[in-house]
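Given as structure tokens, the chain that follows is alone and in the form predicted on its own.
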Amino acid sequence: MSRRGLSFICQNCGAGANRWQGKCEACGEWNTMVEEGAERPPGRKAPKGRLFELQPLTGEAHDAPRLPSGIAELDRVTGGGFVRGSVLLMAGDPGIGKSTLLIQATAALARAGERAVYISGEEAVAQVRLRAERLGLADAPVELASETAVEDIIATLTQGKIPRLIVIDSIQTMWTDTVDSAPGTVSQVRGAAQMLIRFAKRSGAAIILVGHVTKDGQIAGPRVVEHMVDAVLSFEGEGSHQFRILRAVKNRFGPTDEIGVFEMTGAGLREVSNPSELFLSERDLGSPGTAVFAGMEGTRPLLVEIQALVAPTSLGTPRRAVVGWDTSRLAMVIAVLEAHCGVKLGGYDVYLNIAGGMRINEPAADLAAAAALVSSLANSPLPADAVYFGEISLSGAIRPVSHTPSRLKESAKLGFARAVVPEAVRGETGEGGLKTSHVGSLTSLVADIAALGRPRQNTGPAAKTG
């Protein structure tokens, strides 16, 4: 009798090894290798494949290609609604509101006459009902279940009319008999996800898999699951802020980096149709070190406030702290300011924050960040009615960015009167009489801000601004 094959699987990245080792060679994590049974014992022959029918590319679609969820911000992120047979993976920190958003989505679909099923592997049916009652959704005809066996779930869902939307909360709690390992392991997550994806493609039902995240913000389980699904949605936010951002990291049927903004209230998640007003609602006008950045998130223009604080330090190595932006990007902007603009920041601590808990990824925020830094250092408040956007090159030149008309249009809509933009976009004007100031190099912008500076009450190391 042949011995059942065993392998060691990293629970962080899913890499395999034929022997145990303290450190995973693929991801570098310690004590993550766990012994799991092979999915098929050695010596057993693979089952013979079955014949299937090949379909022509040309054909007529009888059903609507997308199913609107009834939540406009969710539809924006998914690209207009749920595609039939698609599988989405939604991940986020514990308590961020994933289950709340999905129970609201299933309730909206059920009230519209569609069959929606919510299956929880973490909570009992009574607990899900309590949440629905708190959100005012107890009258929605959503079908609930508390089950973790994938084979039983699929067998039940195939009875009667196929649901249009199925929520699995969460994929880490699901298990299948085809994999000989404990629930929650990499092999079980991969096997359960594969069976659910196969069911979605054959039945045409849209499935949303809820995923947990690790302490560093990565989706828990094997990375191959992210490649298997059609879309990966990241639900972001902080406990100190009431704002929640749903971001499309991957989407085969729509744009990536699209965001939807929600506000957490006592009655659940509320859509924010104009997030720019929300992020700018508590601006501290007239204070040095604040600049408004006109950014783009997917196809949506978004205005956020960038806050900078440059303070004298007594440490040998000054501190650089960033919240909501790339630390390496800040280091590059500081280097350009020192090398080409004569701004000496070696004796100062530098703090940069994106107000409202937003996270900015595009390089167009370079100009606004540099303006906020110089404003704080020179104690020179920036105009309250101005917005900034542009990419800074290593030579100190201001490079153009895309979607300039959309950025200017959104700025004019929110009442801003001027915009500081790259020289290369001259001729692209906004609406509503928005005045544009074109800058070709960072040196000229620094000189204009420093000229309006005022002396500080308590001065540290001498600041030199060219």
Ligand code: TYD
The other form holds:
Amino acid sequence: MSRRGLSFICQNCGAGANRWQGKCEACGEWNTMVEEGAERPPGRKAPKGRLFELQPLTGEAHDAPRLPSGIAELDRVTGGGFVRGSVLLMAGDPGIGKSTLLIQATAALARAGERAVYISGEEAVAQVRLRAERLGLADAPVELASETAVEDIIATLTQGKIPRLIVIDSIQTMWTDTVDSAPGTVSQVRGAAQMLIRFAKRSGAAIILVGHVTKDGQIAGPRVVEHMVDAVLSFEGEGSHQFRILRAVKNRFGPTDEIGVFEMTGAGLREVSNPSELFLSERDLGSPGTAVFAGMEGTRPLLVEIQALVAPTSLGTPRRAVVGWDTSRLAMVIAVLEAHCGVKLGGYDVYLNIAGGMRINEPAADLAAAAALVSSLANSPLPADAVYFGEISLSGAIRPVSHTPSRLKESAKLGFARAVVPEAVRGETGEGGLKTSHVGSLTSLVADIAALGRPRQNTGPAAKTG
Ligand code: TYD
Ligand code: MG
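So that was the form predicted on its own. Now I'd like the form predicted in complex with ligand TYD, please.
What follows is the entire complex, opening with the chain shown before.
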């Protein structure tokens, strides 16, 4: 066996080295270098290449370049459906629901009369059938197989009409003869993905590769495949919640800021077309430390509850713990509260949580987070019918954010009566009878909340607000 080039491959990031190392120089992970057989170059033996025909840029396009799955939340994230000849990676933790979603998608397509194939490398055909039965999809004309050899899969699928959609579950179980190393290694994952991508481009079939993400980096992550595919969708959720969020991490044919929201039920994944209702369904009304944030995910407004707990600390260095938001963003909001508003949090632990297992990246959440923090510290519940949005600058000013009308409209639709918004959006309000109160600085927000307050019952340091 000829070993050319780099034969030690990092199982975390796919970087190569020509000798064993304890630590990968590319990604810094320890104990991830594994010796793998080098990939043989694809068999192109003739010294002269095959001649091909160059095509004009303008020409006949395929008649239906996109095929919607019929599952609206999935189509929203792909940008309108599966593109012919494209390859999509569906990544997520084991058990999050990737197989469930994809069997539902193939069944929907097959029922619509398209040839849809589901290849499982993890489960036997009988197991997949059992799951389909539980999901009420047993009658869908999906073609099933339990196979792991990529050459066999491609040879079989080339027979007859090319399938419109092929699901490969998962890429980590696939192997190709062109690579010497064991299934599951980076070289095999990369080699198998390469063959499937070439097949998709050649045949026009859309392929979805399932990839399990593992945190310890022991099994080759789908990361090495990310740059090879056209789109990467990440399927996320908190173990204890029923919500699942599908997010486009990369998409050559569509937006990357849209999310799809699903709920895992006994009968598979149910689409959630109004996620705000779901995320606000278990609100703890009337308790201090919660604020509703009117956020945006792509083009869709999304209301979520931000919960804060500010409690006297018993530690030398108080704790700052965040779930679903950015830790450095919290540190910034705390610093602004301390520096400009006289709110001293040095003697308190601070916990911040986004309800429902949602993750927020928008700076527009600053104002709602600050309101929740001050509400908890002052022990004054915020009005239950109010939403908050606005970005806080380091000077303590509240800056306007985009999509104000959509945020207000969604809030009014869900029965909220008022919105606390940045001063500068004065012209854009008046949606659906929603009353807007404008705050120009964090100081005035703090004063407003303190005015609502009732005295703190516990024996901790007195809340100093304003
Ligand atoms: P699965 O789709 O197998 O996850 P993945 O392919 O990402 O590893 O989902 C497995 C989990 O989903 C499992 O814990 C059971 C749960 N589940 C339901 O709650 N309802 C259902 O209808 C199905 C099929 C699965
Ligand atoms: Mg699975």
